[in-house]
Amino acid sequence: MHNLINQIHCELLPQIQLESLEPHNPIVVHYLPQPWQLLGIGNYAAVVSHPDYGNLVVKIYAPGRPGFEEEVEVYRRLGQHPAFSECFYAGQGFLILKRLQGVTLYDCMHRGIKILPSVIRDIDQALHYARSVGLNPHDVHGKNLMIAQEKGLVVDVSDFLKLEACSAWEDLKRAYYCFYLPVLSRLPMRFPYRLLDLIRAVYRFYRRAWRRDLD
């Protein structure tokens, strides 16, 4: 761990170039030094890995973006749980986390990998645990959920301190039991990313419209 921290401070942080152009769109990584590899990007941060530390990832927040202290607190409350990652170190604007390796539910739909009911139950139980330690699961959707060895995992917990209610998981679960399990799971179908992105965009549009109606 000590060597990894040194490499982050001496190699990664001085050279990586990332910025957040808009708070509601993924950040942009302009440059990443070798041999670091980009695993994913979100609206506030990028997740990278080093080939010498295959079981760890580094999450780096873009300059000026909020949420770092809140995510540290979320991981402190979660502690060790098999369905969540774990924070081993928090530096200035970056976290060293346990790497979760698997396939997201979003990619399962794209690749035609069947999502078992046990995966949905695993995630439900994990979110119940999060609530039991004072967290509020928020923005739990197919890109933030993963299957590894037929177990359900929750990948992104950065918004779990937000106070407002979020129906994303209940909506996804309802769609799973009402439509996916009785219909789609029985068909050998693979969904193109363009269609999945369209479905997600339409869902988010109607969810925002529904919130405005409530207000």
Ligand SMILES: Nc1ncnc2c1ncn2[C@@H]1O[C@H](COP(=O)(O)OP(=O)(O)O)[C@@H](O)[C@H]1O
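We call the rigid core whatever largest set of C-alpha positions still superposes within 1.5 Å between the two forms. None of the values given here were measured: they were computed from a predicted structure. Positions refer to the first chain, counted from 1. First, how it differs from the form predicted together with the ligand.
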Contents of the next structure:
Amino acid sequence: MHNLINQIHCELLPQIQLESLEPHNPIVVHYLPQPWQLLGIGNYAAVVSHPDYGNLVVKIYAPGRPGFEEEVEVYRRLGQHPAFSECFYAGQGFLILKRLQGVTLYDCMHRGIKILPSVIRDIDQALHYARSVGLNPHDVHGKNLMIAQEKGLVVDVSDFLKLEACSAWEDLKRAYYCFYLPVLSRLPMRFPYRLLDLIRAVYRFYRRAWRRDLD
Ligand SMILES: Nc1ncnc2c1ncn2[C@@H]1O[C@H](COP(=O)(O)OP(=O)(O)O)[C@@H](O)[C@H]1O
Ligand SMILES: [Mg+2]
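Same protein, different state: after the form predicted alone, show the form predicted together with the ligand.
Below, the chain from earlier opens the complete complex, with every other chain and molecule after it.
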């Protein structure tokens, strides 16, 4: 771990180039030094791994994006729980987290991997636990959820200190039981990313139109 922290300070942070173009869209990674690998991006941060530390990831906030201290506090409250990652170290603007070896629900739709009802129940239980330690699940959507060994995991907890209500998970569950389970899951369908992003854009439009919570 000590070595990893050194490499982050000496190699990764001085060279990586991240930019947040719009707050409601994923950040852009302009440059990532060797041998780091990009595992994913979100609206706040990039998540990378080093081949010598396969069980860990480094989540680096893009310059100017808020929420780093809050995410550290969320992980402090969550402690150890099988449905969440765990924070082992927090430096300036970056966290070292347990790697979750799974596929996001978003990528499951793209790759045609079936999402079982037990996954939805796992996530419900995980969110129940988060509430029991004083957190408010927020922004729980397909890119922030994963399936690993058929278990549902919550990969992104960065907004769990926000106080306002968020209907994303209830909306996703409704879509799962109304459309996905009875219809889509029976078809051998893969969704192109462009279609998934269109669904996301239409969902955001309607949520805003109904003046419901949306950050
Ligand atoms: N602990 C982790 N293990 C493996 N992959 C992760 C982990 N955390 C994040 N990722 C990947 O990186 C992506 C972006 O991370 P996320 O925490 O959602 O960032 P943001 O807070 O910017 O939305 C996720 O969708 C996921 O693909
Ligand atoms: Mg995210």
